[in-house]
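Here we start with a single chain on its own, the form predicted on its own, put down as structure tokens.
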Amino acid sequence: MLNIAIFASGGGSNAEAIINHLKDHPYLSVRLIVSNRKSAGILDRAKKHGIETLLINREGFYETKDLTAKLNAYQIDLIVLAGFLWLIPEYLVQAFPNRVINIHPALLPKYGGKGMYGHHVHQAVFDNKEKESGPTVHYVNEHYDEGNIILQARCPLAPTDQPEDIARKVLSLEHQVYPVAVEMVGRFIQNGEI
């Protein structure tokens, strides 16, 4: 069995989509939810699904490498970022090479980088009068949104779409695409390709 740790800071709708998709999967299991906010909605979702949780703080995350040992204790094979806003430190990227993935709510390389998350992304897409948008699943490196792309999905945007409409369309696609991408990367690991 390959074990997944999902890192999330917010409500956890993407995390829950992944959990539901992988329920009864033959070789992939969400083993742990890691959050940097004790009030994050993802923690309630984890409890509902009987998944263990781990709360982290900024100091421990950036100034020590203790998290690697904790993840190893859970035998984690893949880290999935689902609305986790902190930059992943180099030690963690090196400990899990090509085994940390993220979803970004825009068609990278456009609208990525520091400060480009959530409504900031959708506002920028709106301001630039883009005709399409969609999520990008990518490997994580030491820089925001610069890792190799695994999968993208596109949706057309209407001229009347406001940032909130764009956000709704993209999130709907995220819930469809991210579980499939997680399963795809899990297959790569299972087959020894990464």
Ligand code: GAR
Given for the second form:
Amino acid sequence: MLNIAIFASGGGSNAEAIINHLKDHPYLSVRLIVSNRKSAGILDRAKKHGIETLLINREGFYETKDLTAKLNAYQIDLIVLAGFLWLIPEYLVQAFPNRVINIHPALLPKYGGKGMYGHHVHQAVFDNKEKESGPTVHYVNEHYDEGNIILQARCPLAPTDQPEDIARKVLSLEHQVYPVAVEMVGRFIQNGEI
Ligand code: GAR
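Now the other one: the form predicted in complex with the named molecule, given that the block above is the form predicted on its own.
Let us now look at the entire complex, which starts with that chain.
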């Protein structure tokens, strides 16, 4: 089995889509949910699915660096960021080379970087009167939203679409493509291709 840890800070709708998609998968298993927010909706969802959770704080994450040992104890092979808003520190990227992936709710390299998350992204897309948007799945390096792109999906935007409409369209695409992308990266690892 290849063990996946999903990191999430918020509601966790992407995390749940991945959990549902990988249920009964022959070699991929969502082993752990990691969150930095005690009140994050994802923790309830994890409980419902009987998946173990780990709550982290800023000091443990950036200073004591004990997360690597914890992830190793769970034999984690792949880290999947799903609405996780803290920058991944260098020690973790190095401990998991090509083994950390993220979804961003815009067509990178546009609308990425620090401060570009959630509604800020969709507001910027709206302000610039973009004709399309969509999520990007990418490998994670030490910089926000800069790792190699794995896949993107696009949806057309109507001139009447408000930022909330854009958010809804993009999130619905995220639920379709992220589980498939996670499965694809899992297959790369299983086949020794990355
Ligand atoms: C998703 O739209 C995801 O792309 C975004 O947060 C949302 C989480 O929703 N991530 C970022 O903005 C990262 N820069 P969810 O908790 O319902 O999956």
